[in-house]
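In the block that follows, a single chain appears as structure tokens, in the form predicted on its own.
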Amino acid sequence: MKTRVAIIGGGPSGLLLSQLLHLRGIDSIVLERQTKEHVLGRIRAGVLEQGLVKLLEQAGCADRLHAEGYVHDGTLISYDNSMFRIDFTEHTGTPVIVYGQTEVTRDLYAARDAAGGHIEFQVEDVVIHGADTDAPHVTYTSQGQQHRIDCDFIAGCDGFHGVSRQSIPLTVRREYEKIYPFGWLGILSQTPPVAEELIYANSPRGFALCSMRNENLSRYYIQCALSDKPEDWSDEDFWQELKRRIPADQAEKLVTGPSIEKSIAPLRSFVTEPMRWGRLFLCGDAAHIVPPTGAKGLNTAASDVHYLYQGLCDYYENDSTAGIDSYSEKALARIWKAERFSWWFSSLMHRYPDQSEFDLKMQLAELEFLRTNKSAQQAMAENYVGLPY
């Protein structure tokens, strides 16, 4: 097989970039490990900032989203038993839109298989050959065979345990890591949401956050041990946690219910430069993580979508290398920024094992000085919303 765009991974990034390159006329093919229903059963964060919308918008995949998305011009912020609200639109003019990334999956696939574009279910044994040629393969096994698609570029849009961030020679990448000293464990119910807007909670007892996918499905989090397991939990003892946790006045209209899943995340940032080798081009957790609070994950992604989509654009119609050549600097410079931003909001409002009281005063002033100062409000929400592109 022959393609302009090998894109290895068939999650969002990989799937936006094939539609996006799709509707510039500049095929691909997406090589996928997992069935589609599976990558469809993953539970994700929903918080989309202005720019996914757009790229969204751009890939013919927004109706749905417009329809049955949920615009929050804010956010809360609580602690000490009191809660404050940063105002997006105030600040910025843009609000956020909750929408779950599960559903963004589901519309990108809808839009692939309308347009008959060609994707490859339950690959197994990627390799990368060549990126660092101008003749770049892949070769992979399907049902027991093997298959080789020779192509102009290769887009790595398979996650942080992928193929493709391991096909960057080490002497040519540097990994930058943080792991945080504790989870978060999640529920999913079938219940009303708390509040509105998110909730996010700085509690003696650990962080949590109140989230919600739509009016009768709501996500919510908290704080746990690296060494807990989801079984360890039962749904009662969820619940009556994440009530101590939020404002009296928030747990005491809490609705809840069976969890209909239930799991626990680790914390990490990482990231890896540069984010391209050749013609090899890295997107999303290939390349970087950031911890869950400020839902950046999908979002970088997005942006990393944009500017190789650009460039390869830029290759393609005007014959020239600009774009892709300056791809992994661009990239990098908004990634970073969205790493200091998830970093500086996890340290904010977690509780850590070697905290000293200096550290909690110091928390605690942080989160007074951002309630009562609107340049430390409009500052978070700017990053809240996302940067620009």
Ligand code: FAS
Given for the second form:
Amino acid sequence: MKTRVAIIGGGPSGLLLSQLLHLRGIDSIVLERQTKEHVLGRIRAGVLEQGLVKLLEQAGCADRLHAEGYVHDGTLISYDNSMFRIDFTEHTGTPVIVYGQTEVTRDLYAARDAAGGHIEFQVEDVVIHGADTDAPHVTYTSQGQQHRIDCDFIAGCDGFHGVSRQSIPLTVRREYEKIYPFGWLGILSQTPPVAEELIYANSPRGFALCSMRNENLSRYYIQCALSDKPEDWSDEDFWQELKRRIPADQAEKLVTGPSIEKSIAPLRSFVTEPMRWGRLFLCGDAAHIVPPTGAKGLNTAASDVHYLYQGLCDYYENDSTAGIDSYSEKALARIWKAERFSWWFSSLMHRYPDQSEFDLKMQLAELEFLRTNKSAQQAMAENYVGLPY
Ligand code: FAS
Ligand code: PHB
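What I would like now is the form predicted in complex with the ligand, since the data block earlier showed the form predicted on its own; can you produce it?
Entire complex below, previous chain first.
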């Protein structure tokens, strides 16, 4: 097989890139390790920045998002049994849209299917060859058969555990990582959200987040020990703990119910540099990870796709390598700012096992400063709604 861009990974990064390129007449083949059903079974991000919304509009995949997504002009932050609001629209003129990543991925698959996009599912043994030459190719097996794709470029959109990042020699790669000493236990319940906006809670018992997917589908998280397993937590235990971590007036009106999904996500900050090696470009989680506190994971994957898409269009339409040559630098400049915000917000909202009394005083002083200072709220709002591409 031959294609212009071989895309490894059929998650949001790979699908969005494939669809955008298709609309500019640039063909690609997507290789996905799992089945479509498996990919669509993942419950992940929930908050979309305007930059991602605009990309989905460009990709012709935003109709359902605009029909079913929730426009949020602000978010709520609670500590010490009180709550205050960060007004995104007052400080930035920009809202965010609450619409699950699962639905984004569903919309992207529908668009690729409608366009006759070439996606290979359940592929195995994907290997990148000649990324540092002008004639790269990818091999893989499917149903026991070995296949080869000759291409101009390879987009590594295969997430943190994929093969793409590992294909860049360690002599070239530099990696930066921070592992957080806790995880997030998340549940999905067919219950009405406790509040109209998200509540990020810092409590003496740890962090909690009240989010949503629609008026009868809520997404809740509580900070948990890394040693915890989902089966250690009954639904009742979860609800009782969540109620202890949010303000009493919110806990009183919390509607509980059976969980339809329960999982624990570890938290890490991770960046690999550079995000390009020859004809291989890394996008999204293949190159970087953020703690979900700032809702930046999916949204930084989107800005990577934007830069790479622009660069590939420049190459094929204007015979210019300027865009692909500057890809890694441009993508990393925005990624490091998202890493900072995600690390800052995680440090602000979680209780750390080794936190001293002084550290706790600093955390509460930072929360009090955010609650009372307009400039601090402006900075928070600008980062949360998404810094410019
Ligand atoms: P993805 O990991 O989504 O997709 C990569 C795809 O590549 C997968 O479908 C995988 O099956 C495939 N693949 C892997 N190896 C392959 C191989 N060798 N060959 C072929 N295919 C291969 N972000 C937020 O903003 N908010 C959140 O609340 C949030 N929660 C998260 C919870 C969890 C458990 C995880 C893991 C991530 C979470 N994220 C969250 C981050 C998440 O949303 C990612 O940023 C987003 O999925 C990035 O999309 P991709 O880069 O496409 O990577
Ligand atoms: C979610 O709804 O899953 C969600 C929202 C905001 C976050 C993290 C997760 O910061």
